[in-house]
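Here we start with a single chain on its own, the form predicted on its own, put down as structure tokens.
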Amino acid sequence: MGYKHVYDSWKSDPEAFWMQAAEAIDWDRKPSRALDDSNAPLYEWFTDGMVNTCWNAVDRHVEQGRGDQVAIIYDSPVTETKREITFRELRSRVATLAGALRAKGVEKGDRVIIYMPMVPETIEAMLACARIGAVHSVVFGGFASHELAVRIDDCTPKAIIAASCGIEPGRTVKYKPLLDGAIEQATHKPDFCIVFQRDQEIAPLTEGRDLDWHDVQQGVAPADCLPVEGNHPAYILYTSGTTGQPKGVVRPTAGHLVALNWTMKNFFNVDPGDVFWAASDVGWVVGHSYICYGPLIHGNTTVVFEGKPVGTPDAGTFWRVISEHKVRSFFTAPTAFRAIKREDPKGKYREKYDLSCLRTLYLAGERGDPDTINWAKDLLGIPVIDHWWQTELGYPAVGNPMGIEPLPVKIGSPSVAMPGYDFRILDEAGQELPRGELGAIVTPLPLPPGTFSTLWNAEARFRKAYLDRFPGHYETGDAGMLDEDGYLWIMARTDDVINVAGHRLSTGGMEEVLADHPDVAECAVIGIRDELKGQLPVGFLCLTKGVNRPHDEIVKEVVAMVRDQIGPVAAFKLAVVVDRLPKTRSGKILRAVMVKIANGEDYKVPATIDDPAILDEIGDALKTIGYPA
């Protein structure tokens, strides 16, 4: 069955399509129907089914005779540690931790915040919560105290599970003082904290509140899996909101199981037993979906990697991990490849490793620019699959379904809609635009299973942010266009479409041109206020390692390239060379903050920023071209 057949079968009968996909999941009580539309536009899936996530991710593989298969490979170049945990070992470890949580009073529906680095124990904590029906909320390890406090007050956890520290290249990040500060600032206080002590930093425990990870598990009865309703929240994951208040995305259990399991073969084209690696962090949605849940539910071996694409120790670390652990499908962010390309533009480290095990590279998280995709394709000699989704959606919404039928690749487009989505392009009045025109990307409701159902304790905000502007549709917040073949081209966040003298232009289109310059390793384009034209584009260029030509020459060349390829209408005349771009820890460029700096507006330093000092560097660079005016 090809893509068109599968997509049409969903479109003609969504209920039957998702009920069939649900057959691959172990149910304690099978659902009688797929969609529950009784509270539209707040749709839910498989609500009358009873199911347990941990059973599907761990226990059933043991029961099916695959207990000796490796479930988790832990590879940490920063601590020089490697470990393998089988499904049988994982079941024992998770059941014991779940028993300890239950013995301390954590029950179905209670929230547990997990504040941990990239270690197997983080995955175990997530699964232990799922085992007893507790709702976990993973907060990126090392987040500032204030941001952690905001999340504590929003989801009011009964318990917090934390590690003593995280390891970054060249430094240890102490988590415990940040945790203590957050609990002090928060109005809500957890009943207790469990602290996983790492050898690199033994944290002092607060008497009467803190418990040692190993001590708390001594002598407790292992917990069995507790079946929960299909619409019971599996987790809350906070994503940054435009107001500065984090948005707690709620992921219901049953749809999450069905959808993630479906994607592992149909999209990522792996079979049970294959090694799958998503080089992300469990603090992000990619880590939830494709380090923890997706691979384990489907019976894959997942890689938990504690390191960076460069500097741990070099730009060949990804190739080492792939080669050593026989990775079949690899998923990372384009920004990781841009970092590798900047350090090793000729790809010399690649030559040291046998990568014959690797079939496909998947990129998502930040726009996949053609220059990066072509470089990766030429370097690896395998398909490079750009795809698009969001924290809210939970898994690929637009992509090339390699397990169904590899479609022709159009570099710069993440390809076509997956079952569950029927994307349209609307203008500001909500009218559908012709093919090839730039507008707001929406999809009709209901969203498919596995997507979010609401925001935690914020239904009004959920409606306002996603549903109200285009009634009957989900507003993605992204801008783009559909071409004649139905391929979606995602050009920018809606906010990043700039208006230059009445012309709506995509900053992403300009970035593609800049990235094509041989000396440019990475770039960003923003629109800044201009009295005459409304907005003007400004480019920021990070140069490839070893380039030492005069910067003004490179700027002249990229200005000429934009004029040549997009036209004088873009009014692209300003660009500056910078050492680095401000990014979140998942690699997203903080363009909106850069705009505020350029316009001389007040801004809030985002909690997710990798290094706040970069913002001062951006401000200094802008001053050299006269901004803020």
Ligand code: COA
The other form holds:
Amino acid sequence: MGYKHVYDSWKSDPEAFWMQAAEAIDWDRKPSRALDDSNAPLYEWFTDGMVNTCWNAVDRHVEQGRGDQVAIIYDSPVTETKREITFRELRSRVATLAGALRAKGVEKGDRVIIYMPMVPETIEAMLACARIGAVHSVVFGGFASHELAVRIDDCTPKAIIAASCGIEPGRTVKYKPLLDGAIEQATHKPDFCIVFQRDQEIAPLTEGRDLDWHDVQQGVAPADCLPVEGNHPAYILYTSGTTGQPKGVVRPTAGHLVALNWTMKNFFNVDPGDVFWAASDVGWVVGHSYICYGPLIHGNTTVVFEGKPVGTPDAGTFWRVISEHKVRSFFTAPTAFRAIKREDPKGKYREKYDLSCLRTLYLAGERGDPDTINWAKDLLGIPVIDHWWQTELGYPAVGNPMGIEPLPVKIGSPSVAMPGYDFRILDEAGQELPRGELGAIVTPLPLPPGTFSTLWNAEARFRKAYLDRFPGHYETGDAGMLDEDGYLWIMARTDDVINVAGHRLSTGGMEEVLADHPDVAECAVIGIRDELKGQLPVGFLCLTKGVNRPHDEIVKEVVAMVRDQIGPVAAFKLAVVVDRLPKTRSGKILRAVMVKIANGEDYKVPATIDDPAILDEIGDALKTIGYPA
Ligand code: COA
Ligand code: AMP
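Given the form predicted on its own above, what does the protein look like in the form predicted together with coenzyme A?
Starting with the chain above, the whole complex follows.
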């Protein structure tokens, strides 16, 4: 059965297609139907099924004779540690932690924030929540206290599970002060925190609130898997939108199980027992879907890698991990390959390792630029598969389904729509554009199982951001085009979201921080092209009248503010002071033109511009910081 056959079978009968895919899941009560459209345009899947994620990701493999198979390989060059955990061990560890959570009062539907680095205990914490029907929200370790506080107030967790530290090359990131700062800033207070102490940093515990990871598990009864309704939220994952208030993407349980399981063979072409590695972080959707849930649900061994593509200790780390652990399918972001290419352009490190185990490289998270894809293809001699998706969607929506049929690769395009999607390109007025023309990328509702059902506590925002502009469709927020073969080409975002080293960030959120500086009257942040990270944020500051301080001092202060409030992951290091910002006569800042100037691209002076001379001033200011590069 080729791609066309599979895609057409979905299109002609989506209900049958997803019910068939659902057969691969162990249900406590089988759903009577796939789609629930009783509340359209809000859709749900497998609503009357009863199921447990942890059972499907862990226990059932033990029951089916995979207990001694390694479930998690932990490989941490930054701590020089390697460890393997079998499915049987994982079941016991997760059941005990789940028992401890329950003993402390965490129940079905309660939220639990997890603020932890790339250690197996993070996966165990996620699975422990799933086991008892608690809803986890993992917060990426590169976010600072303020971001954590915003998430605490939004999802009001009963508990927070944190590690004492994360390890970045050259520094230990102490999580406990960040956690304390966040709880202090937040209005909502969790009942308790569980702290996983690492050898690199023993954090002082706050009496009456903090419990040690090991102590809390002493003598507790392990918890069984609690079946939950198909539409019960498995997790909330915050992602960047246009403002500083992140969007809490809600992932319902049953669709998540069915869809992720389907992708493991059909898309990533692995069989149960194969080793699958996604070099990302559990704090992002890639980590949720393809470090934690997807591989485990499907009976694969997953790799938890605590390191970077370069510098831990060298540009050969990825090749070592692949060859040592016999990785079959490997997934990362193009930026990781750009980092390796910059250090080792001739691929000398690669020659040291036998990579015959590796069949395919999958790249996503940002645009796969042709240079990087070609370099990776030449280096590894295997197919390099670009694919496109988003936190909201949870798994590949556009790609090349290697387990069904490898389609011809067109470098620069992530290929074709997966079952569940029928992408179209619309103009501003919502009219469908012909092939080859650029417009907003949308797909008709309902979105398939495994995608988000809403935004946590923000249904109005969900409708406004994704459903209202093109009724009957999901608006992706990306612009692009379809070619004559139905391949999708992703060109840009249509909002103020930027992509820095595969991390999705809000320029609006950064502007909110800059605007808080007492000397800043007005500001703008744009994403400019960067050879390594794809994009980098740059701030433009207009100072309050009468401020006479040296500009470099103010720039230093705003850079520190963004690092302190959003976190190091924002990679906000560049800002310039300007007299004015270019605006339309109605007062809209012309960010897209500013980006073109910074990138050294041709631009048209917009007819609506208030004063064209400002564009020259912007160009001059950018030159002072070395742009266009
Ligand atoms: N905890 C604390 N700090 C973190 C962090 C974490 N989990 N992750 C990143 N940071 C910090 C970094 O140390 C860096 O700090 P610095 O300004 O003091 O140097 C800052 O955040 C920016 O990080 P990053 O953008 O990742 O840059 P980098 O220079 O450290 O590494 C790459 C660049 C390309 C090697 C790195 O981004 C990478 O490996 N990317 C892989 C892609 C990926 O995982 N994408 C996720 C989605 S698929
Ligand atoms: P995130 O929600 O963090 O996964 O980011 C999703 C966004 O990243 C998408 O909306 C795109 O803008 C971008 N993106 C992800 N994958 C790709 C890709 N393969 N090609 C181009 N852009 C991508």
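Here, rigid core means the biggest group of C-alpha atoms that superpose within 1.5 Å across both forms. Just so it is clear, the model here is predicted, and its values are computed rather than measured. Residue numbers count along the first chain shown, from 1.
Superposition of the core reveals a Cα shift of 2 Å or more for residue 605 between these two forms. Taking 2 Å as the criterion, residue 552 counts as shifted between these two forms: its C-alpha moves by at least this amount when the rigid core is aligned.
Core-aligned CA deviation for residue 510 between these two forms: 2 Å or greater.
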